[in-house]
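Given as structure tokens, the chain that follows is alone and in the form predicted on its own.
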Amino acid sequence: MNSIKELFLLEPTMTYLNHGSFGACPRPVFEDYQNWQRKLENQPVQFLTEYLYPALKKSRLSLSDFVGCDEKEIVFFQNPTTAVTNIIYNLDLEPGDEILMTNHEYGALIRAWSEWAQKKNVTIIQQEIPIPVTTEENFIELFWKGVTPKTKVIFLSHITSSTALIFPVKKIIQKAKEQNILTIIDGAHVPAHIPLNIHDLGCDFYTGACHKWLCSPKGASFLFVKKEHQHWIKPVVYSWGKNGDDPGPTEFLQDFNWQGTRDMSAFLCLPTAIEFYKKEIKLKQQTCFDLIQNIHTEFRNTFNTDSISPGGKWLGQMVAHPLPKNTSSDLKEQLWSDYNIEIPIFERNGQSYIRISIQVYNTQKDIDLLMSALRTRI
């Protein structure tokens, strides 16, 4: 029996191998989530305008002190597509002005760029990492030969969505200092999935996700603003600020924290989803690494396709790989379907991936299952 499986609300009979994409909330945190949500029902005034903020402030202190940065350089959003689109449009570039990102960028951001660019007369480019990737030091030089003296901002996956790499973000930053370059992190995928320190990668703009590996409820994002930006970085939805109930301690904190009457109960679990992480994943994620790379060796001779890398710390507690020319195109459909397997199948410039996410409510017994089932349809 799997017990820290039975700690999850996951239909016990579905084999879920796509933490990746939404995550999964825990019985613990889930409980949390409905306790803060009862308090707000019930006394709905003082609660939005007395208990919120000192819960805001615990929560901002237990996650600053998690990924390595200041409490007052933490405002929370609801997913890092809208925290990334608050810094889009605070940007003041010059028509002609450059936005330097790979061709693995999360499609959601790729297109909010875009549409922010043309109205701007602001160039995008997505500079081309071709797959399978190598080395850090190919990956690098690769990346900066998109940098031109019109490049003004950086923005940059720590780990990619659709192929599930961990790109070498800390030394593209270094470099990027290096040119007075802005560095705008997308780490949705990072928090409670890899080691994060912000401070120690020195970026200028971080955003990441807690409903995916920190297992928090949906709608918990946040985003990290450097102290030296924050005169310049203003809400896109303006509300009270400074004089509304929020009794600071910053006015960048009070303009971000209230956007108008919302739901925040997500945000204040988020000391209850640290303490579960360190309670009941820390421990067993190494097993989750080691599986990940097992994956990796077994999908390549599985499906008789190279790996889109070597392995080793190119990945973390995902891996995809792409999939034979003549598979289904209702691959997905059929798994689930058939076996009650849930896990994402794309398509990314032609060619078809499959993308494993590994928990640790997942076991040896699903990968089993999953391999046993692409052996019989592909």
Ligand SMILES: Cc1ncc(COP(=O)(O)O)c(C=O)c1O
Given for the second form:
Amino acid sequence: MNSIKELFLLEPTMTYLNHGSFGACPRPVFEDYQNWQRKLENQPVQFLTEYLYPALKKSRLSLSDFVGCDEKEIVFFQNPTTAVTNIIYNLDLEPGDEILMTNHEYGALIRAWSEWAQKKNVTIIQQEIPIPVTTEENFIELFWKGVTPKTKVIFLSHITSSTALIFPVKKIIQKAKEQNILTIIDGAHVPAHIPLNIHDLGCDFYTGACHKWLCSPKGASFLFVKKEHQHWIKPVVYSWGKNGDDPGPTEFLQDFNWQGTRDMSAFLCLPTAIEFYKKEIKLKQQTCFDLIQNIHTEFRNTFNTDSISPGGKWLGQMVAHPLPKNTSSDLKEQLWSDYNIEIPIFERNGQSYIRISIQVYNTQKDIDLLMSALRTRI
Ligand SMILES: Cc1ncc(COP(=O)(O)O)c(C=O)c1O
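Show the same protein again, this time as the form predicted in complex with this ligand rather than the form predicted on its own.
After this comes the whole thing, all chains and molecules, with the earlier chain placed first.
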């Protein structure tokens, strides 16, 4: 086994090519996680009333530095779904107002938006971005066709889930600002995957998962709320906050920090996860990007189907590709049961796709095993 793989808790004989869905956690980060849990159980009252808040602040400081914003603009959530939902339920829109997104957004969040929009008579526009995508300019032009005088919010993935594409969000945010349209960016796949500076992007809201590419234990995500919006963004789950005695430098942080008794250990080990990323992952990431560009070509040659992007800057550490029409419907199960390969295969608009993720513990050997299995089974 390669030495970096030994640092992760993954079952050693498995070929794990799905870091994008649920990232793997390295041993030092998991140990830190368990240490926090032990501290909590050792003296629960002291931990929750004295130690927790300074530790949360330390985590916010290190995460905000990592993602390019202020410590007081970040609140922790277990996952991006709960973070985005908290924004959705604070929006004060009129019937007939429109939320603009693409047809590449994450299914669970389209559902979250739709449930709310139906009750409010707000319209969700999923602007079609056809594949293959071509150029950034073409993307922006197509997307902007969805903007009308009723567009009040743009909700956009920074890296999409099923199509695994990096979208040019910065230019969209700039255009939205000129027209007073709020921007909510779904960066679930972004932290520790591609460079992120939220202030530089200029969006109003941003969510990211830390348990994907930053390799924290599951249940660590964040919501960035620009300072000017903090007075109207309230927690969906109200608990002790400014009416209790929980310390907090701002009403915003006070209101969000305490949402009933819960285990916040996954939030508390973010400084260790960031340290691990800087020491063990960052310098090896270029190899992963290079491997993905090669796989992009190899998928096309192996399956004889068209790529969904020209590659290059549309891709990070993941690539999705359409499978041939006659592909067996249980290919995913075959790869798992016969080759011990974990990789997602899914349908989108009646077409099957395979999506590969390459993290630093993956090697060319993993890719060779996958490609030879695919050649045998397709
Ligand atoms: C683009 C995107 N947004 C959001 C999510 C968040 O999912 P969850 O909140 O279920 O962790 C994911 C998960 O993979 C995703 O790919």
